[in-house]
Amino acid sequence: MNAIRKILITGGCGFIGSNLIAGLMSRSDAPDIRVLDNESLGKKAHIAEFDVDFIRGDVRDLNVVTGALRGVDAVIHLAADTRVVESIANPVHNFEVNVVGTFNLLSAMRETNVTRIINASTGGAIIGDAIPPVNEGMVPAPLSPYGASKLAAEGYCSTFSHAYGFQATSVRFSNVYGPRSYHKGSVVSAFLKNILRTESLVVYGDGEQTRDYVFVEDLCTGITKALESGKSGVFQLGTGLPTSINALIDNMLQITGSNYPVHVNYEPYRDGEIKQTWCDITKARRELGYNPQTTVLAGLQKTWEWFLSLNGEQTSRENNA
């Protein structure tokens, strides 16, 4: 990473951003980091332990984005509205954040002569309800406005790569979990918080729907490898393995212990959600050297230990984030 002295991370206060910053700052060749975040979900306090340049702002504001790019060598674009169900209820907001925001960023990069971007994307939501494992060559068929917005963002990254000489890599995340996820509504975070509060777990459907659960440290290693590679294109980042919701809960039972009884309520499926998906990571293994190591059980153990370690102040922050 010697040629990359300063990185802008949009959405850097969030779950993935804070873990990514921790990983980058631990390196002997750690770059300077600037974070652009509107604090709608992640908060500046989530990265207070790190020496970063923080700008409070929104990717929908072109002037703010242009200013944030001054003096940086590369961008890791994590800022997004990632909520599938909410995107169905409010597709305009999802479009403005994910499509307009990404286009603003790319346009501002062109203006400021920054040509290296890692764009956070998604696999299952773009491919749709296809026979898994999903891979980069499958025909897109998004089922939700969220999936459509991420496909559009990928398209603009590809266009700027070909038309303007950008090194633009879109990395399609599978279902990410791990420490620093106190403000997330994703299934692992939501379930663990409910277990701590002795509240029931709500499963939509019969629990046999599958996802590819990737531990956040493995994912952040993949992002870093994509940045270092200088490659353009699309890459799936997951584990390559399916795990059902019921299996996920069984793993949680192994790590939470008898002091935290687990009760599960099953509700009808929700519109727009995919029932079976996991990804093929062959291309990322081959071209990026991406090689996730953490099993679901081991990752859940680390995540549970992190939740248990929260002190009263952090627990209050979690509940109010």
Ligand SMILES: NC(=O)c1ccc[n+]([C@@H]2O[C@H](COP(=O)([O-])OP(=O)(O)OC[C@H]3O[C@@H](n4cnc5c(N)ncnc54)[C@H](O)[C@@H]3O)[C@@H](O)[C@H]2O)c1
Given for the second form:
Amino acid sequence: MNAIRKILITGGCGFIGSNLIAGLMSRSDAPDIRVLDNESLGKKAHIAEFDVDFIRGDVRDLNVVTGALRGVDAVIHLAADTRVVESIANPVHNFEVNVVGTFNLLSAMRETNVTRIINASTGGAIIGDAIPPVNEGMVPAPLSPYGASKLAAEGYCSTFSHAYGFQATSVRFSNVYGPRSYHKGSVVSAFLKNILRTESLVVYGDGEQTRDYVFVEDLCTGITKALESGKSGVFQLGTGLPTSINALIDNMLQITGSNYPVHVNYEPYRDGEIKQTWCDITKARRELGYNPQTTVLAGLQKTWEWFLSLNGEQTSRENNA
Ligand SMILES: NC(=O)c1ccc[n+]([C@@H]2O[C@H](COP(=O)([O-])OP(=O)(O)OC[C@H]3O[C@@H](n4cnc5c(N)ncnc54)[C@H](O)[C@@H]3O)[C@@H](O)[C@H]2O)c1
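Given the form predicted on its own above, what does the protein look like in the form predicted together with this ligand?
Below: every chain and molecule of the assembly, starting with the one above.
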């Protein structure tokens, strides 16, 4: 990991953070890892199997963040209020966690001479309603406070890179799915929970709307490649492929089997829902060597196996972020 011996992962107890830790720890050159997480959604118990330093604390607290940076070579910033709909209801909270929290982190990094950061961002929510595929050159037009907060965080990363010599990389994720996502409200997690409970799946519209579903292990490889590259700037990480909700459900039917009958209710489209979106990953392929390999079927298979393996442990993971 070219001179990166210790990494601070903010939000490391969450869905992507816990998968990232699993991936980093499996490397022969595994770095030391410190996690800063306020356990508002992810829990320390969800990363208990890993030998990491853990600090229970909030990215809005400058003193805590400064302490967490001690001895660290790089930061992977995942902590965020990730809920788009709730951000519309409560934009102040979203602003404080995502914008003030990120600014605090960057300021504390500047004070402590830690100048390498990977900042978790988002493609769709920043760009808004655009003709796909979404790419890094498009003019941002966020539709939600969540999207605006991520755009502001990218702006500060860019500024700290230019004004203070940071290596600051914002990686824009598409729709991430995979193991360790039980607490998420995203479509794959929601549908697999419905199937486990033998409840119907609700699809808004005809099911032909598309998204770019990227398997979390591929995404985490992309994050690691971004870290190793040392390149500043913005990179879109997804698969580059559209998948419709109907295709997603067909794949789920193939893996869940006859013990779990699946019934789908189609309801009218919700106002404001973007019909088609996926992303262009040419830049990440070219500059980072990012090369996602997992098919939706293979990724869903691994995700389903993990959901089945929970064996009643679900309640500690109920949150619906
Ligand atoms: N999952 C996706 O599909 C997706 C897509 C685009 C972008 N992202 C971004 O990736 C990052 C990780 O997302 P995730 O899906 O793992 O979400 P998650 O909710 O599972 O994880 C976020 C973690 O941050 C912690 N956290 C929240 N507020 C905090 C605070 N104020 N201080 C410290 N910790 C705090 C939570 O407890 C949680 O463990 C986020 O920045 C999110 O915006 C995710």
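These figures come from a predicted structure and were not determined experimentally. Residue numbers count along the first chain shown, from 1. C-alpha atoms forming the largest set that superposes within 1.5 Å between two forms make up the rigid core.
After the core is matched up, is the C-alpha of Gly205 off by 2 Å or more between these two forms?
-> Where the cores coincide, Gly205 still shows a C-alpha shift between these two forms that is 2 Å or more.
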